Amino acid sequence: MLKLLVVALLLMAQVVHAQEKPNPDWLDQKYSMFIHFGLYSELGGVWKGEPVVNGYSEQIQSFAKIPKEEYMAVAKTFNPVEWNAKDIVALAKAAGMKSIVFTSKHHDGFCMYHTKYTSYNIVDATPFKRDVMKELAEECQRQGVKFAVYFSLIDWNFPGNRITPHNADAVTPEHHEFNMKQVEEIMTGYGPVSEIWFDMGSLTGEQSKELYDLVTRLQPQCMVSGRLGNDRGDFAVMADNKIPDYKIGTPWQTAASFFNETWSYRSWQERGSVDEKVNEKLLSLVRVVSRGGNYLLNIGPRGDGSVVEFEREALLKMGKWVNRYAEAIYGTKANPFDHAAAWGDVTRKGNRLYLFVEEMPENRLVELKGVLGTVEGAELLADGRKLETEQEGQVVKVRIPANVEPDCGMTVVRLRFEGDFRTVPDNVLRTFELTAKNAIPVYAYSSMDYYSSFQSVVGYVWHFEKEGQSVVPTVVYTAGNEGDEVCVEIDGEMQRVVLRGGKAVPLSVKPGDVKWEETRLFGPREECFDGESVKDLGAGQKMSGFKMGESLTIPVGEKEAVYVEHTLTSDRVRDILVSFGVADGFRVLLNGETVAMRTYVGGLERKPEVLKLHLRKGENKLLVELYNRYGKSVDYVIDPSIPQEMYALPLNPMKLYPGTIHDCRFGLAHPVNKNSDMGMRDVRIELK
């Protein structure tokens, strides 16, 4: 009995020790290394004496259009034996990296592990015989550093498949099952795995959730990628070498090459100085950090398994600058303040903020504005020499002498305060109605696959001025929300409330003050679903059958999008309320603006949007863009008549900090998936 109790006890931590995604330590990282290494390694960028200029060159099978037979004849003279973990785990340590992504497979299907599912790999196929990912896992476990894969879900080598120039296709049920077993296959075989950095390919959204259930099953604590595709992954992955200018309110990362060209080793790449490239990349580093994200920094060893020397050096004195200041890069929080200063950028932890100075004020004075909180000093991190601070107010200075020069292209000063501070924007609202156009969206980044990704809001935040002890909010929301679970956060107070049975409050629309015109179809066309205007339909045709409030069956292809137009007049400047039924990417421009973007993947419940459109007086221009992935059709439907009212729900006072400053935040209670966009536009808090 004491043995069943024992294992019972074992089970239950390793359930809620699943539950603790995302990692903290994958958080507090900061900083890794990425590999590029291959088949593609031994080719150098070169096919037959010419240099491949067009592409990377870990896709030159694709960019040279290599025959199969010959590629793959590249294996018998693939044989790293320069290779040496040891070696490369030192280097990354010593540029300050905590973990290492090594690439298991990349697209041309070539493993560089030991599989049993075919013999493309690199202890089979090349006289080198030996596993290199594993030798670099069980270095990494020796040396403390975390070990993990990239994983391509595309694979041109598995019977059947094809090389396209987007690399985004389906991927089929015999592939996907072999995916299937490759994954299972490392996550059981190579030690503890830190995260999974899926790429490419276009999966179903079951395919995404079972490799997804399949990694997080057998490593609960590994960080799965958002290029899983269909919202799932544990953290999201800007596109390539790409940095946001906004902070990001889930976990994130930007992978990055030394090289926007390439990412695996490119015999003639022109690298230029050392120095300038280490600058470019530590500024990189403190951006993502600053905005709450991980850097992953990629190498491309050589085909003899060597590190390039151009490489090697810079990461090498990239580390200098890193060690020297870690304490504002590792563990750090996020800028708190809502955008980055003209000066540089800002870190913080606990009751100290980091500050990046890269561009030096004329006056050598470092400002900072909107702080709540008392100055205790401040000083230069890499010596400890202390500088002066002046403080009025919400406002505090710090000056920097003129003996001071830049390190590596930024000075980094320590500002400690006298107990915890808050920061608050320099706009504070003094309205007491907070909506979708006051707020200051968090942001996170939602992807259906790699060329199917934008900026989606997760939440909102308000920082409002109000005099008392306590507030009543109430939560203003359309029927299309009804049944959401919310959360509205109130000076560190939070309540949750399912939005439901809220008092109807009328909007002033009579029939015949609106009036529907012309409906014009236009596409289908190839439309990567990513934000961008939409430009040059076309002239489109007129849709004379189109009735309001039924379903219309569009004829579309995969991967492509159809367009309604909808002209419609109204009497004077007026608010509606419309129902859309929803495809797997839904967006909708009003006048020309975006007043809705979403996709419908990951498990999300497709039921209809209801929108609030602000009507200008006469004529009015609304274009509804329905996205398929797969199938052969979208349907659509917009009903006009649906009951013009919203619903107020009130919610419980909440106590308020003392002072007349205070903050507001916003969100699902419960998200199927962290990056998915909210909706919720036409949502708003009103303050009693």
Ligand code: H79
Contents of the next structure:
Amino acid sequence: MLKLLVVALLLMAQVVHAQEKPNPDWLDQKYSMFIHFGLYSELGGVWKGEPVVNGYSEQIQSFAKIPKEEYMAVAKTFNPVEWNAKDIVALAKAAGMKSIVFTSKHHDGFCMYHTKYTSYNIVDATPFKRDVMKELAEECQRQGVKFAVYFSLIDWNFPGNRITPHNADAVTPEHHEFNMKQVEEIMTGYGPVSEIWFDMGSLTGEQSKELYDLVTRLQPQCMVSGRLGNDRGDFAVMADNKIPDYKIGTPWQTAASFFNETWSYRSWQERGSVDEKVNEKLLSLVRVVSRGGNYLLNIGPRGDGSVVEFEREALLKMGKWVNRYAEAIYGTKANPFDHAAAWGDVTRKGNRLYLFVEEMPENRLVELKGVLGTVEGAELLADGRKLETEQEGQVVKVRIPANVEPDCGMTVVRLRFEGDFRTVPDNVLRTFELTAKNAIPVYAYSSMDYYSSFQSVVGYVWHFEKEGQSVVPTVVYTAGNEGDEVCVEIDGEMQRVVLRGGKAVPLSVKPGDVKWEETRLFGPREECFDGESVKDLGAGQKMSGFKMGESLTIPVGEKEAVYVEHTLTSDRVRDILVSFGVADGFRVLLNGETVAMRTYVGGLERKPEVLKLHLRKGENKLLVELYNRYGKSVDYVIDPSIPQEMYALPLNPMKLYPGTIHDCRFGLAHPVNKNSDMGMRDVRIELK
Ligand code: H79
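With the form predicted on its own done, generate the form predicted together with this ligand in the same format.
Below: every chain and molecule of the assembly, starting with the one above.
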């Protein structure tokens, strides 16, 4: 009995552990404060009396080429007597921000907390001698705001390190060890840390994993930023100030600065109108929240620790607005429709939709298409004033009276439904073959490092029309996905299956139907693995010693790519299956269109990719990109003589909702991380 109890408790502990991330509080916070405060704040974007106009002001050491000793000497006068953690936390609260991310250490290596691993820190190297980060952490606890830290993975002060403007250098083993020790120090000495914002550098897969595991062991709920690299983060971070124009299906964030030119204080910044800035930033907040993300808006206090009045005023104004519309922001889910509306953005909570009207339609009718449910009513969220609604089939219209003025550029409407409601896309599939081509992709953001980041796909969603009470799905897959466990969810019911066995489905292709003609090699050349189109490959060279089906080792440098181009001709339009060996980054383009793009640096098992190539009649160009992070060579292998068959695996029958419109979701059952591409472009689901 006792044994059973112990087993049960252990199992429960595992379940609890499995649920630590994503941290639901993090997902609900929506709006947070970033603080860039460090030695650079003391300089305020000015060196030797001259404004430094290049680069961000927190990187003034790099952009003004300040000699190390001279930069270090700034610490002697860094005395932020106006620093007031209580006031800053209160400001964040008044602004509606639920957490604060503070720069524990930026690229200059100067630590804004009392570290025992270098004396280059605010307590030991300045006249101020106070651990400002500790003060902030404690004040956050006191006022109920989550505390979080920014931590630069590069450090210009670390012995032996150099400064490069791109900030994406590799991290030496000694420096990595130093980072590990400092992260441990932060994760154990500053109370609960809700997120750790690793930034820049270009780590090995192993280094990223070690840091991730360290943080997660010490604070299982602490969310790790995707800038850790190698797809190891718990949430993806867009490039500085970038808002994706697509919805992301995994936790993500946009970090934004008040002015695109700098994050830290810049004394000579032209700030313009507060009200325009408020409108601009509120619009960004709404965009991010409606796409399911977290908006992290930055302030850059002065060297004396005071908050810039412009930023304080803007945050307080934004806070008033956010409080007025809190219901439409906090705890909401992303826009449930597949596309943004022309007039603005949408969020959802339970059976309510919140409409943020940014561009008022001329007829003042705000229209939603693809709604399954009955509207109960609508009102202005600002004052509860009732609004007229019309509903016809799946189309809902809300009339905004002419005398309603936008509030900071937006009109916010609450739309209530009777009971539950669902959304359908404008386009419901009338086919029983669900493929990558007709799916709505679930996007994520895969990132090796800042410069090698791209939109990845981690799931598919389909809406289809079907009569009847149940359906039998069959998963059809290629040999490349053998052994992967996938989940298929239909109308809310889920099934998991390991792709193995099944009935062979031959493709109609015989030897000789497709002729492989020329093979040329381009590169190696320095590249970012970011999905940009491939430009100016030049003439390339013949691949000597290359044979189909045999591996050829090609020497390459760090962060270099090689491209192999095959010219092949097909007797007609047809599909063929080809197997490819992979590299750190692997991309295949057929006639200029990307058919696969994945990285293997985040722990994905390296096995050959089998891709279905949809050839056109006549000549086709197949371009394979192999990207190298830290190795000295890549192995090129391509094999078109694999069995030309796919495998059809029937699942158990599944119940359908009453009605004729249904949905199906598909993805990996155990993705190794949240942002790596799932690599399932050729999988399809057939419904019977
Ligand atoms: O802390 C802030 C930046 O200092 C840091 N991340 C944010 C949160 C950062 N370090 N490097 N980068 C971001 C990469 C940015 C590179 C560029 Fe640029 C931005 C290239 C062009 C615009 C930096 C600024 C180099 C030139 C201007």
